[in-house]
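The chain below stands alone and is given as structure tokens, in the form predicted alone.
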Amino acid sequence: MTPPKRYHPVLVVLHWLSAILILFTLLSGLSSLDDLPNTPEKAPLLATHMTMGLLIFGLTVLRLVIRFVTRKPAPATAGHPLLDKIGIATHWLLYLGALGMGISGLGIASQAGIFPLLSGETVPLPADFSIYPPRIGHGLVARLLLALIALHIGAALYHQFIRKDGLLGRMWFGK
């Protein structure tokens, strides 16, 4: 049976939705949330960040399940075996990073007792989130994810404009 030319449409939707949510959540977390003092004014932004993180976590799990049960296009090549291995590793590290951010975020929220923020309740924020061990991982993985995203986008642009192999079309709609 010939492999499809494109990924399943549900995977395409999940990919682009996840990409937008991850970029927005990473950038808001690293720029806004890190710079704001832990006052009551920060709580709504933190609640939004937490909601987005939970959504990303759920979408990533769903995406992995669908990825394993649907047919995929033939493996792509970047023109060199080492680049091909880097591409495979990058994709799996992106999944792992998204899951790691969700798990560490859940750990922070649990230890800080801030889950009630998700339902709009008011709870005192800790003076410093860095006292919670998962916060260290959350910050490190956020920066790693940004680097992986930059690599992923760079590779997509390489395929589109240098190799001109139409690879981006695999993660879009069509026949």
Second form
Amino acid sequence: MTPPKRYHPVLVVLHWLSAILILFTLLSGLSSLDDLPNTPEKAPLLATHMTMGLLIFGLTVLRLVIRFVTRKPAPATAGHPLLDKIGIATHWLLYLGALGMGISGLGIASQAGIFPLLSGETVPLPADFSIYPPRIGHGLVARLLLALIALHIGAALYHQFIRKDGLLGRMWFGK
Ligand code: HEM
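To test you: the structure above is the form predicted alone. What is the structure of the form predicted in complex with protoporphyrin IX containing FE (HEM)?
Once more the chain from above appears, this time first in line as the rest of the complex follows.
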């Protein structure tokens, strides 16, 4: 049976939705969340961040499940076996990175006892989240994820404009 030309439409939706949510959560986390003092005014921002982070985590798990049960297009080539291997590794590291952010985020929230923020309750915030080990991992994986996203976007542009193989169309709707 010939492989389909595109990914399953549910995977297409999940890909672009995750891309928007991850970029927003990463950039807002690195630019504002980390810099703000842990006063009570920070609670709504943290609650929004945690909600988006949990949503991304759930969507990533759902995406992996759907990926395994749907038919995928044939493997793409970037024109060199080493580049193809880097491409495959980048895709799996992106999944791992998204899951790693969710798990380390859950670790920080549980150690800091801030889950009640999700239901609008008030809890005291620690002076600095870095006293919790998962916070170190969360910061490191965030930077790794940002680098992987840059590589992923660079590769998509390379396929689209240099190889002109229409690879981006596989992650869009159509027959
Ligand atoms: C893919 C999902 C997520 C992304 C992309 C993300 C991104 C970030 C970033 C970029 C930072 C700042 C890191 C730094 O400057 O070193 C941060 C901090 C934080 N995140 Fe997340 N996060 C995610 C999921 C979560 C989840 C699920 C939770 C909790 C349920 C969470 C809780 C926190 C907390 C408590 C901080 C510390 C804020 C501070 O130090 O003031 N995150 N996150």
